[in-house]
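Coming up is one lone chain in structure tokens, specifically the form predicted on its own.
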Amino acid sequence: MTVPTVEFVSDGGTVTAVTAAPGTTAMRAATGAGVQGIVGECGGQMMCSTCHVYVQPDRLEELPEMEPDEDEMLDLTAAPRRPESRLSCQIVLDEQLDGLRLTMPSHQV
């Protein structure tokens, strides 16, 4: 089994992979990793949007279809929102996802 590995991006270019067990969602392998840039306020209840990430556009349809409540929270973010954001807190990791590049924006409040 692979253990997925993410890269989160800074909005200055700074490149951090996190390694996270299977199952874990990206917000969750970031704040336990100590990624300055993803907030995660409301820990991952999907009520506050300060973990608000841009996908990188040629993995955006491995990851499940966004959920109505995700999509209004993204209407919320403090960042413009693009045709790739997602929330990081409902990116759960597996190990198709290994690899997956996620840019976080300039500000999340």
Second form
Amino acid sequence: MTVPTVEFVSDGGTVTAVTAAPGTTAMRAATGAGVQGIVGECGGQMMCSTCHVYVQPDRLEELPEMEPDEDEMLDLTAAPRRPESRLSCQIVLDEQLDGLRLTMPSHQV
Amino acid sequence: MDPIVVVGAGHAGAQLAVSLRESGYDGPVLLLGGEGEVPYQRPPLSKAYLHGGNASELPFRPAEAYAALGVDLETGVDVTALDQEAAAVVLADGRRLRYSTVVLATGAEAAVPPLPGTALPGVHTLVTRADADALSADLAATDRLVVIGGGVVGLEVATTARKRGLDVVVIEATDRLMGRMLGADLSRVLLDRHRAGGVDIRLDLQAAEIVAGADGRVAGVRLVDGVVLPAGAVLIGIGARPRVEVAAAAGLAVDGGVLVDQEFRTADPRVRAIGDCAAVVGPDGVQRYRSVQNATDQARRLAALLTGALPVPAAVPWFWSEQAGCRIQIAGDLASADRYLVRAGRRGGTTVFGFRDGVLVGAESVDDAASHLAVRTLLAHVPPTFDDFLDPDVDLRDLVARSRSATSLSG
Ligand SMILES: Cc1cc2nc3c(=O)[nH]c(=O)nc-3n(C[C@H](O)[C@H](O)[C@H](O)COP(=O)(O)OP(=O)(O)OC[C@H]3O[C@@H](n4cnc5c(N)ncnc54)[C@H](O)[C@@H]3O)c2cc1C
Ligand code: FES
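The form predicted together with the partner chain, contrasted with the form predicted on its own above:
Then the entire complex follows, led off by the chain already shown.
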């Protein structure tokens, strides 16, 4: 089984590739690897919206559809929402998502 | 060069170590943790982790990540004293380690009422992962839990224990739940939800004694009216007490927390304190917060202060809890409000907005994360007035957009 790798792109363009155990969320993969730019204050409970990311647009539809709660919270993130905005604590990584590129906004809080 | 020594490797201490690096500090950092574990998150201890969650989900980051950041992490070491003259911390094993600055991030411990029986086997408090493991083992061995105290931790544990199939009774001395944090409206919503979930909540009632059975373990809780509630396990959740022993022994001022100025300095500028153990003296009095947001926010601000990085403005205080199937979120300073307005969220849920002199100062929500987030943004920019809310159809997102652009125009 492939271990999924995610690329986190900072607002300044620095790319950090992180390998994650399948079933881990992108938020946990980032914070666990010490990637700056994802805060994840609430630990993934969909309470804080400090794990906002922009998903690479051509792979957006591979992600599970967002719940209404996530949709509402994305209207109120610290950095502007875009069509490809998601909360990274709601992105569960599996081998299908291998190589996914997530760009982080300039600020989360 | 002597290191910045951080005493306590919880939410505040671990964040400080990381933020020092993020702020560009490249000197030595020593992070000392009293527990024998890699720094971990506390909120799941009463929620997902207690329900059978995975221990590997608890740490903020793996141990190697601290090494990669050049942070010396030592766990299982208790700091017992400060030697301010020598600028050294004294450890329980006798070592003395010098510091350039020492930061107390020692958190809080559970308060225990002066009742007979609190030391019996089967009686628990919940602050650490070890506490959660011990409580979890006892929940597995009994079908009756009594919770003393209707505050956050007690009610979260009550919820989890119900999910695990136990009969749960919560006894609360005052006439409402979470009285220190929530207003009367949401407190009542919460009471109904807990009762609907099968938690037996008894208000206006006090425990007199925790009683033992023939086997020497806890068998029940005797109330002031003489009734004995049977229990195979008891959780005491009557609040937390900041851990100030080290500061107090060093002669530093303590009053419900280590007293610090707005730059987290004690009277000795080389000794600072942040997180649950700190009480910040500001123009509006002494502020004591106990939340993840406060711990991490103070850590970020202190890192910026110690490194001379761009100052981080204080964030809007916020707190969350999950219980009885609802998400409770509190933002700002509702206690200072003189006028309230209750609104339904767009997708169910309720938010109570609080205003002081006509201006928004805080809000509390049940199941209304969007309104909560909106309020946090509004408070961080130009808060709207009571009149802005008079139109029942006003969309908070429009207020947020307006408030943001007002800030950028003036800033
Ligand atoms: C069960 C539970 C659930 C919670 N749920 C929520 C929630 O849903 N939302 C929320 O916002 N907040 C919640 N909180 C509160 C939140 O966890 C705290 O506000 C936060 O952990 C405070 O961070 P801190 O770093 O100040 O203290 P802590 O995270 O408690 O860390 C302090 C650390 O210092 C160590 N220490 C103490 N003294 C010494 C010493 N002398 N030497 C060495 N080490 C020492 C302690 O062992 C501890 O590891 C919860 C707390 C608990 C206990
Ligand atoms: S980590 Fe808080 S919403 Fe994702």
